[in-house]
Amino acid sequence: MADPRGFLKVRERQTQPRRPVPVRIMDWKEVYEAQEKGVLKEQAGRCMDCGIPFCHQGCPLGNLIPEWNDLMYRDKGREAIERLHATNNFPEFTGRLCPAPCEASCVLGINQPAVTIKQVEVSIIDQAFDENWVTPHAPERLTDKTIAVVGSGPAGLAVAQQLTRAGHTVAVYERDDKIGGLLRYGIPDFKMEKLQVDRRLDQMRAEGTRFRTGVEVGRDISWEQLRRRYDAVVVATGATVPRDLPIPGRDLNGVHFAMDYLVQANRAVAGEPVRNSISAEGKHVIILGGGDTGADCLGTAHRQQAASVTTLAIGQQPPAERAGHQPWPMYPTLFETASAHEEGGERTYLSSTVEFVGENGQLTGVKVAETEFVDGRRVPKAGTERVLPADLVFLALGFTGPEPAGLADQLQTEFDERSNVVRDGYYMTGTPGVFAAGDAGRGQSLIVWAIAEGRACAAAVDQWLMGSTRLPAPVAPTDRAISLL
C-alpha cells in the first residue's frame, strides 16, 4: 500500500496543471504541463489499496492501478511502467484521451474526490519516455502465419502489436497518409501532439509490425484479395460515418461535419497542404453536440481566432453531481468542463435546431428553438423560435457505424440494428478468418474500449490460428460499452 494514511493527510485531489488560456490558445501544443513529482507522489498516495480495488471493474482494460500508484508512491518508474504496460499498450494515449471511468468507481470517491488515477497513469509513460524505459519487444521466434489489420486507430494498433509479439507476420493497411487514424486525424494537438503517436509507431516498426499506408481496402485492394493473401484478416476501420442533421437548409455552404473540420486542422498543424480549407477565423461559429468532438471544435476555433463560438445540446444540462439513478460505482453523466470550455464561448442547454439559414446558398444562421419532451420525445416548443447569426456550423452529433462499402458486398458481412459488424463471441464475423475489433464491431465507444477491444481480439485470432493463446483477453464483445453520446 502506497501511504496508509495517504487518503486521510491529503484529502485535495490535484490534477495536472493547465497552461494559462490566453498562452495556450496562440498555439496547439498539448494543454497540460507536468504536474510537480512532489505532488504527484502525494496523490498517488491516497491510493486506499482497497480491499475489492473497483478502479479494475471501471477499467476495461483491468489496469493494475492499485500496484503502479504504489510503485509512483515509492519512486520505482520502471516498475510502474511495467505494470502498467501489462495490461495497456498505449497508455500515453488513455492518459491523455480517456475519461476515466476507472476514477468514477474508485472506492475513495463514495466520500471523497477520487484518487487521480489518469494522471499517476500519464506521468508513469511520460517518464518512462524520458528514460528511454519503453524499448521494442520483439518476438523470439516467427510463426508461419500472416494477418492483416484494416484500420490504424487503437483498435487496430492494439490487435497489430500484439499478434507482432505472439511471432505472427502483421500488416496495418490505413487508407491515409499517415499511421494513427483519429489519434493521427480527428484528436486536436492540442489534447494530444502527434509525438505520442510517432514514439509508439517507431517501437511497433522495430518490433517487426508493418504498416501499408494510402491503401483504401475495398477500392485499391479488395477484401477477398486481402482475405486470399492473409491468414486472418481483422476489420479495425472504427465507426467514421457521422450523424447527420437532414433538416431545411443543411446543403446551404458553411455547414459541415465536425470531422471535416478537424481532420484539415490536424493537417495544417503537420504543415501539410489543406484543399477547401475550413477556417473559423472571423466568423461566428456554431457547434451542434456537447460530446467530446464539439469541444475539440470549440478548441481548434479558439486557437483560429473566430468572432464567437456557441454549442447547442437538445437536451438538458447534466448535473454536477451524481444523480440518484447512477449510483456509486456506476460511470455517471456529469457536467464537465473542459479545457476547450474555459477558453470561452457559450454553452446553451434545451436547444433544438429547426432549421439553417442563409442567402445565395451561403450560411447566415440557425433558427433554433428551446426543447421540450413529448411523450418522451424532445421536440422543438413552439413559439420560441429564434435566429443565431452563424457563418459556420459544426455537426458534432456523434456516429452511426463504420462505413459498409466493401464489407457488405465483397465479404458479405452482416450488420446488426445499430449498423455495426455482426461478430460471434470471438470477434470473429460471419466469414472465417475475419474477424472485427473495436468501434466497428462496438459502436462509437472510448478509447480505453478500443484497446482493449484490440488485445482480446488479438488473442482470438491467435487462439484460431495456432490452436491455443498465450495472450491475455481483457474483454469479450458483448461487454456493455459506456457511452458518452
Ligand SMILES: Cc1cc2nc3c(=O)[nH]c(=O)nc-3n(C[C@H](O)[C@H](O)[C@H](O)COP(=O)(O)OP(=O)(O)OC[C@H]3O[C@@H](n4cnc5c(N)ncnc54)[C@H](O)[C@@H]3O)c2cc1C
The other form holds:
Amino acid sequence: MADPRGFLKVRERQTQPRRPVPVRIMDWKEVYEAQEKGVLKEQAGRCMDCGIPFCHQGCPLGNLIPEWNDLMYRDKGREAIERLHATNNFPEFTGRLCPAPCEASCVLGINQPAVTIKQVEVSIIDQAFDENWVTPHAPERLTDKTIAVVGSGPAGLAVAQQLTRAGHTVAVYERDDKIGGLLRYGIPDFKMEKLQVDRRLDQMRAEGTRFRTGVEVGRDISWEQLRRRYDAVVVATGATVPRDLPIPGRDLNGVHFAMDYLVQANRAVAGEPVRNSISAEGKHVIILGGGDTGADCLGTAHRQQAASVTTLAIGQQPPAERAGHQPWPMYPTLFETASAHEEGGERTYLSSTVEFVGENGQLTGVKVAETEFVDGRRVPKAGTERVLPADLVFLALGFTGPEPAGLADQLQTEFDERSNVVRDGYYMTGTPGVFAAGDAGRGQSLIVWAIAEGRACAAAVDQWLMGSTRLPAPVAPTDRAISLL
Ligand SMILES: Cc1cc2nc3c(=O)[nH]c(=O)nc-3n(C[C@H](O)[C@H](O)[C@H](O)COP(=O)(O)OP(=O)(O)OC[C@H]3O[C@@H](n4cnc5c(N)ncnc54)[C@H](O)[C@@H]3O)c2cc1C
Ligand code: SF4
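Hand over the structure of the form predicted together with this ligand; the form predicted on its own is what we had up.
Below, the chain from earlier opens the complete complex, with every other chain and molecule after it.
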C-alpha cells in the first residue's frame, strides 16, 4: 500500500494542470501539462489498496491500479510501466482520452473525491517513453500462422500487437493513408497529439507487425480473397456510419457530418492538403449533439476562430452529482465540462432541431423548438419554434454501426438489430476464422473497450489457430463491466 494514511492526509484531488484558454486556443497542442512529480506522488498515495479494488472492475482492461499507484508513490516508474503494460497495450491513449470509469468505482469516491487514477496512468507511460523504457517485444519463435486485421483503430492495433507477440505473422489493412483509425483522423491533436500514435507504431513495426495503408477491403481486395489468403481475419473496421437528421433543409450548403469536418481539420493540422476545406473562421456554428464528437468539433471551431459556437442537445442537462438510480460504483451520467467547453460556446439542452433554414441553397439558420415528452417520446413543443442564425452546422449525433457493404455480400456476415457485426462468445462471426472486435461488434464505444476487446479477440484467435493460448482475455463480447458503459 502506497501510504496507509495518504487518503486521510491529502483530501484534495488534484488533476493535471491545463494550459490557459487564451494561449491554448491559438494552437493545436495538447491542453494538458505534465503534473509536478511531488503532487503526483501525493495523489498516488491517496490509493487505499482496497481488499476488493472496485476500480479493477470499473476498468474494462482490469488495469492493476493499486499496484501501480503504489509503485509510483515509491518512485518505481520502471516497475509501474511493466504492471501497466501487463493489462493495457496503449496507456498513452487511455491515460489521455479515457473517461475513467475506474474513478467512478474508486472506493474512496464513496465519501471523498476519487483517486486521480487516469492521471497516474498517463504519467507512468509518459515517463516510460521519456526514459526509453518502451522497447519492442519481438516474439522469440514464429508460428506458421498468418492473420489479417482489417482496420487500424485501437481495437485493430491491440489485436495486431497481441498476435504478433504470440509469434504469428500479422498484417493490418487500413483504407486511410495513415494508420490509427479515429485516433488519427477523428480525435483532434488538442486532446492527443499524433506523436503518441506514431511512436507506438514504431514499436509495433519493430516487433514485426506489417501495415498496409490505402487498401479498402471489400473494394481493393475482397473479403473472400483475404479469408483465403490468411489463416484468420479480424474485422476491426469501427462503427463509422454517422446518424443523419433527415429534416427539411438537410441538403443546404453548410450542413455537414461532424466527421467530415474533424477528418479535414486533423489532416490540415498534420500539414496534409485538404480539398473543399470546411472552416469555421468567422462563422456562426451550431453543433447538434452533446457527446465527445460534438466537444471535438467545439474545440476545433474555437481554434479556427469561429464567431460563435452553440451546442444543441435534445436531452435534459445531466445532473452535477450522481443520480439516485446510478449509485456507486456505477458509472454515472454527469454534466461534464470537457476542455473544449472551458474554451467558450453555449450549451442548450432540451432543444429539438426541426428545420435547416437557408437562402439560395446556403444555410442561414436552424429552426429549433423546445423538447417535450409525449408518451415517453421526445417531440418538439408546438409554438416554441425560433430560428438561430447559423453559417455551419455539424451533425454529431452518434453512429449507427459499421458499414455493411462487402461484409454482408462477400462474407454473408450477419448484423444484429443495432447493426453491429454478430459474433459468438469467442469473437467469431458466422464465417469460421473471421472474428470481429471493437466498435464494429460493440457499436460506437470507447478506446478502453476497443483495446480490451482487441486483447480478448487476439486470445480467441490464438486459441482457435493453435488449440490453446497464453494470451489474456480481459472481456467477453457481452461484458459491460460494473460501469455499465
Ligand atoms: C470524434 C470522436 C471522438 C472520440 N473521442 C473519444 C475519447 O475522447 N475517448 C474515448 O474513449 N473514445 C472516444 N471516441 C470513441 C473511440 O474513438 C472509438 O470507440 C474507438 O476508436 C473504436 O476503435 P476501433 O478500433 O473499433 O475503430 P476505429 O477507431 O473507428 O477504426 C476503424 C478503422 O477501420 C478502417 N476501415 C473501415 N473499413 C475498412 C475497410 N473495409 N478496409 C480497410 N480499413 C477499413 C477505418 O478507416 C478506421 O481507420 C471518439 C469517437 C469519435 C468519433
Ligand atoms: S484505462 Fe480508463 S478505466 Fe482503465 S485505469 Fe485507465 S483511465 Fe481507468
